[in-house]
Structure formats: structure tokens, C-alpha cells
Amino acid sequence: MAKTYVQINEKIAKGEAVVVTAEEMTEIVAAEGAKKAAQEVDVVTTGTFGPMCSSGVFLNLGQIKPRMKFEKAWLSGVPAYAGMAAVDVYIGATELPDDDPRNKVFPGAFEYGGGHVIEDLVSGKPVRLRGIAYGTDCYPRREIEKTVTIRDVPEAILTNPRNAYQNYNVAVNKSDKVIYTYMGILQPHMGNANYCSAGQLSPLLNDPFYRTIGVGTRIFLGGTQGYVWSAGTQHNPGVARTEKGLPKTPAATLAVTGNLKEMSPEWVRGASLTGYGATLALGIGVPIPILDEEMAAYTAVRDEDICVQVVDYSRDYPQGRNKVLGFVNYRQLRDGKITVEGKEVPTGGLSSYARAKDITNLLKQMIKEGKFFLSEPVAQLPGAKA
């Protein structure tokens, strides 16, 4: 018998509701079946953590006196975006300082960027804010130079444009020499192979066609909750999939948001990729609301059913050649070691399963306690099983 929102909910509000981790679900599964998991179980919590590059914020400066329209910002050296309104600015993870030497002095440390600026606000950190403009008879100052935190600005909204990558690439480096990439520093003669994400845990993998996940789904978002408010950025969807359905390259993402205030440097960290840049690491975490038996076999997914392709990341890549080198999972990855072209190559994960995991833990406890409701989608997201 197939179950509502409404009716997880209630069971949510009264304590009753059966809620599991994904990681749990996997093997209540495969003891019981679909069929009976489905009608035990309410709730699955999935999760990720690791770097989250289309991420930023939108902060509110609060007017001062005598009132002025920012031309343009900067929070610690690091310029944000001013062009929307008077006081409104947004701040992006992968941003840099103006006198960062970037990649000048090959490979680049790029210490301090945007991500960087959004953890100090999250942890309550003093931020410098510089602000130049033009003078308006109604904004007639032209500059600022202060110091704030985030309880010193009235709104500041983490609004992200793509996240969660439903599966992605595991990157190689077929040259005779070290490069240094957004999946991290690749050596000569594929001396690693690198990849990111949380594989079984993973939000849009315990639901590959986003029966459950849409627009308006709450989801725990950097330690707080949050919302999905769109498809992602580059959301793929029409990708070749498994028989199980699951995609076997990059495919869905999601646009998220919640309010900076509540979260936590836990969750949000800012953080730096040799060679490469600033970016965000981030903690996100989706209660999938078992429906019916077509849920509960989706949220079984085991870490050995999801393919992932390996892609050349120092010709095949920078140059757009859609050319794959193989096929791994992400048992195989989490172990350690894959096979690719007849070489033994050793593995590393960008994104943490232990936080993932953990974020799934905390979720479930959130929901258990009755501190954490399911909000059903107010929009499908493109390429959805209705």
C-alpha cells in the first residue's frame, strides 16, 4: 500500500516514524526484500560532503549613513558582486582576492577565496568590508571601509546553482607530468585516479529519476535546513543508464539555498585546490520519504551497482573529447584501487563518505525527534518519473 507525505508526516509528529540511513536501507533490503522494506521503513536520509564549486551567497549590507549604492564590494580582499541594488551584493566560492597571484607562480596556493569568506561568516569571524560608488543625489556616499560579522548584516543567503552531482567523473592523467585540476592533482602515467562522491549515500542516487526530489524538498543544508529551489546548473538527465536506471556519467544536479545565520563551519568550509583555485566544501543531506516498493528498491543501491566513467583529464577533458577509458564502481574506487587499460591504479575521494555518513546519522536523528519534516516537491525537476 502506497504511503503520502502527509501520512509520513504524521507518523514524523507523533514519533512513530521508521526512519533508516541509506547505508541501513542496503541491507534491510537484502534480508527482507522491497516489498516489506517499503512497508517498514518511512524515511531513508541520504547524504554528501565534499566541494561544492557553484556555491555562493547573497548578503544584504544594511544601509549606513549617510546611505549609499555599492559600485563595487569586497569581503577580506575578495571582490563580490554588486550589481543588483543598492546594498545587495553576492559572493562567490570560487572568487579570489585581486592581488592573488593565481597560477603566476605555478602551482598556485590560492589560501584565501571566496569559499574561504563564507566559512569566516559562518563561524562569526570579523570580515573586512571595502565598498566604492559613484554618488547618487539619494546615495551620495561614495565609499566604506568596515569591519563586520554575519550578525552585523540583516540577510545572508547561501544560494548555490548547482550542487550534489547526480554521479560524476573519475579523473586520470595519461600525460608524463603532474597536473593540476578541480579533482585534484593528478600524477604522470596514471599514477592516481580520483573521484568525488558519496556513491550509495548520495541524495540523487537513492532516487534516479527524482520521484521524491524537486522543487521545494527541505534538505539539511550546511548544518541547517534548506531547500531545493530548482534544477541545477547542468542537469543532464537524458544520460545512458543502467539497467537499474542509475546514470552512468554526470547527470542530474540540484539548486539549493538556506539561510547562512543558521549553519555551521561544520558543514560549510572553505577550501583550496592546488593549482586550481577556491572553492566551498559542504554538507548536504536529503530524507527520501519511502512511498512505495519502487522507492525502497531505489534507495537499496549498493555502492557496486553504480557505474562511473574514467576520463582523461589531461587531453580528453581540457580539450571537450567526450572519450571514456572504462567503466568503474564505486566499490571498486572506495577500496582503493581500479583497473584501468590493464594498469592497477591507486584511488582518492575529494568528497569524505565518513562526513556524508555522518550527516546522514545526524538527519535521521533530526527526524526522529520530530525537529525535521518531509516537504513534498511543489515542481518536478526535468526528465522526473512522474
Second form
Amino acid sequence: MAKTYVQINEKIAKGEAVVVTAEEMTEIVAAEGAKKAAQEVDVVTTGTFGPMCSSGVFLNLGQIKPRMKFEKAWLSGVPAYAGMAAVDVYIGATELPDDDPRNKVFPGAFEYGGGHVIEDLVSGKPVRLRGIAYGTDCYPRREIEKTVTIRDVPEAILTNPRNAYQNYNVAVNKSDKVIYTYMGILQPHMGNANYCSAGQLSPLLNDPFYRTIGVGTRIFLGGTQGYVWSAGTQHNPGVARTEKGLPKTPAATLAVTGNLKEMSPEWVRGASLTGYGATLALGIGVPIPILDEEMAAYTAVRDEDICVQVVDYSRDYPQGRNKVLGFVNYRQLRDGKITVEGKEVPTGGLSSYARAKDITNLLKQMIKEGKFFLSEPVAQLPGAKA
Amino acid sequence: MIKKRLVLRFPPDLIDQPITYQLVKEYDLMVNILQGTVTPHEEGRLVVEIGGERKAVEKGLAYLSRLGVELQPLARDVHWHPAKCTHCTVCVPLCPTRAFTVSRENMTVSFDKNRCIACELCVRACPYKAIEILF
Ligand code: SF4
Ligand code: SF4
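The form predicted in complex with its partner chain is what I want next, because the block you gave corresponds to the form predicted alone; please supply it.
Now the complete complex, all chains and molecules, led by this one.
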């Protein structure tokens, strides 16, 4: 018999909900079948932790006397976008200080960027604010330089246009020199292969047709509760899929938001990718309601079922060619080696399975303790199965 | 008794010579090969730990220099900070000596300092500055 969000939330309120992690659900369904699992289990928790470049924070810096309308702003030397109302700015994860040498001495280290500013804010560390303005009758102040912490600013809202990619690529380098990419350092002649997905723990791979994840879904974001506000940019649900409906190439994405003031530095980490740039690593978790047998079957997804394309990041990717060297699965990737064009290649992840698993356990705990309730989407994502 | 960790670079003409054998037999040294690569038509590279009496080690190293082997001490110390590590595993395939390994059960990374030859490949690769070189 099908369950509703209301019924599941009632059980959560009474402390009676049966909540399991995505890993546990795989075993339950394997042992008992999807039908029985759907009767027993109410919620499956999923999670992912990795670099998510399309992230950033809207900050309202608070008015100053005399008043000011920021024309340009910097936080610890990193430019923040100020083309909005008076003291609103947006600090993006990949933004770099004006004086960062970039890749002038190759490969650049990108020690500090927007992602690090965001981590410093979350950690409660002081951040240097500098701003300039042209001055108006109502906002006469022309410059400001002061130290702020997250406690001083009225609002800090993490607002990310593209996170939690449903599947991704495996990156290799077929050239004869080392390359530095957003998929990490890639050794020549396919010396290593890097992937970036939590595989069977990943939210959108546990709900491949977005039956339950949609606009308004309450999620775990950076240690607190956040929301999905839209399909993310580059959301592309119409890709080729396996028999079980799992996309074989990068597909759906989520746009998410949450209150940075409530987040924890454990789940919001600045990151530096040598030769590429700075970014933000973020922890996201999504609870999936087991409404029926179909949802139970979806959440039983295993790494060996999820196939992912191997792409050459030395030529094909930069040139925008859609060439695929082959398909592998996340079981092989997590076991540490794959075979590409007859060659055995050791694998490394950018997305941390261990941290993703921590998130599934943490979210499970929050729901069991009645601190986290599920929300029914107010609108479905494009490509969703009704 | 002293121990030294060294990177040895061999010119191509020395690659097929029984050099480590000589070190053991003639100089009474303990030679522990930590890593070795020989690329065709290029030089050979060995990372070794050489142990023995101070005098013997000095003589052994002098012998290597005479032969044309380039010696470089491995003095730097690599530190892994578990509290900063996110266990992403991206450093793992880069490490030539498997100093970083993954427990496949829970996908956590651990570091065996004794295997590390301070090549620094992992240091640049870590996005979270969890690996540091101490001079
Ligand atoms: S420096 Fe890093 S990559 Fe090099 S041997 Fe040590 S642990 Fe391995
Ligand atoms: S690259 Fe850094 S964060 Fe990732 S596993 Fe290695 S030490 Fe840990």
C-alpha cells in the first residue's frame, strides 16, 4: 500500500519512522525484495560531499553610518559581486583575489578564493571587508574598510545554482604530459582516472526520475536544513539511460539554498585545485520517502549498476568533442582500478564516499530524533516522472 | 649504525650493472629499495634506504658517485593531517609507493609514513591542504 508524506511525517513526529541509509536499503531490498522493504522502510537517506563550483553566498552586509551603496566589494581580497541593492553582495566559490597570480607560474596553487572566504565565514573567522561606491544623495559614503564575522552580518544565504549532479564523468589524460583540471591532476598515458560522484549514495541516483526530489524539497545542506529551489543549471534529464533508468552521462542537477549562519565548517570547505582554481566542497543530503515499491526499488541502487563514461580531459573534453573512451561502474571505481582501452588504470575520487556516508548517517539520526521532516515538492523538476 | 634515504639516478650505461649487489657485498651495507623506475633509453631512478656503519655508508656513497650515480638525500618530511582530510582518495593513485591506501570497506584513507619517499606528488593534488611538507 502506498504511503503519503503526511503519514511519514506523523511517524517521524512520534519517533516511529523507520529510517535507513542508502547503503542499508540496498541490503534490505536484496534480502527481502522491494515489496516488503517498501512496507517496512519509511525514509532512505542519501548524501554527497565534494567540490561544487556553482556555489556562493548572498550576504547582506548591514548598513553603515553614513549609508553606502556598494559599487564594488572585496572579502579578504576576493571580489564579491555588488550589482544589487545597497549592501547586498554575492561571493562566488571560484572567485580569486585580484592579485592572485592565477596560472602565470604554472600550475597555479590557488591557495585562497571565494570558497575559502565562505569557509572562513562559516568558521566564525574575521573577514576583511572593503568596498567602494560613487556616492549618491541617499547613500553618500564612498568607501569602507573593516573586519566582519558572520555574526556581524544580518544575512548570509548560501545559494547555489548547480549542485549534486546526477552522475558525472571519469577523467583520464591520454596525452604525454601531466594536466591540471577541475577533475584533479591527471597523469600522462592514463596514469590515473578520477571520478566525482557518491555513486549509490548520491541523492539523484536514488531517485532517478525525480519522483520525490523537486522544488521545495527539504535537504541537509552544509550541516543544517536547506531547500531545493529549482532544477539546477545544465539540468539535462533526457540523456541515455540504463535498463534500470539510471542516466549514463551527467543528467539532472539541483539548485539549493540554506542559511549559512546555521552551517558548520565540517560540511563547508574551501578547496584548491592545482592549476585550475579555487572552489567550495559541500555536504548535501536528501531524504527519500519510500512512498511505494517503486521508490524502494530505486533506492536499492548499487554501485555496480551505475555506469559512467570515461572521457579524455587532455583533448576531447577541452575541445568539446563528445568522445567516450568507454563505460565503467562505480563499484570498479571504488575498488581502485578500472580498465580503459585495455589498460588498467588506478582510480581516485574527488567526491568523498566516506563523508557522503557520514551525511547519510547524520541525516538518519536527525529524522529519527524528530528534528527533520520531509517536504513534498511544490513543483516537479523538468523531466520528472509523474 | 646509521640509515640514509636517498634518490639515486643512474645514467643509461649503468642500468644493467650489479650496483646494489656491490654495496651489499663489498661495503657491507643494508640496501632497502623503496621505489624503482627504469625508463627505456633514459636514466634509472631508485629510491633506497642504505644502512650500515657510518664509515661504510660514506664509502659506499663515494663508490656510487665515482660510478656516475647522482645522489640526492630525502630529507623532507611529509605530514598528513587526518583532521583536514576529507577522504576523497584523489591522492591515492598518484602516490608511487602506495603510502596512501584506502580501506575499501568504509572508503577511508590512511597514510603510512614509512613508505613515503617525499616525492610531493600528493601535496599538490590534495584540495584541502591536508598534506604538508615540513622542511
Ligand atoms: S610525497 Fe605523497 S605521493 Fe610522494 S611518496 Fe609520499 S605520500 Fe606518496
Ligand atoms: S587528497 Fe587530501 S583530502 Fe583527499 S584523501 Fe588525500 S589527503 Fe585526504
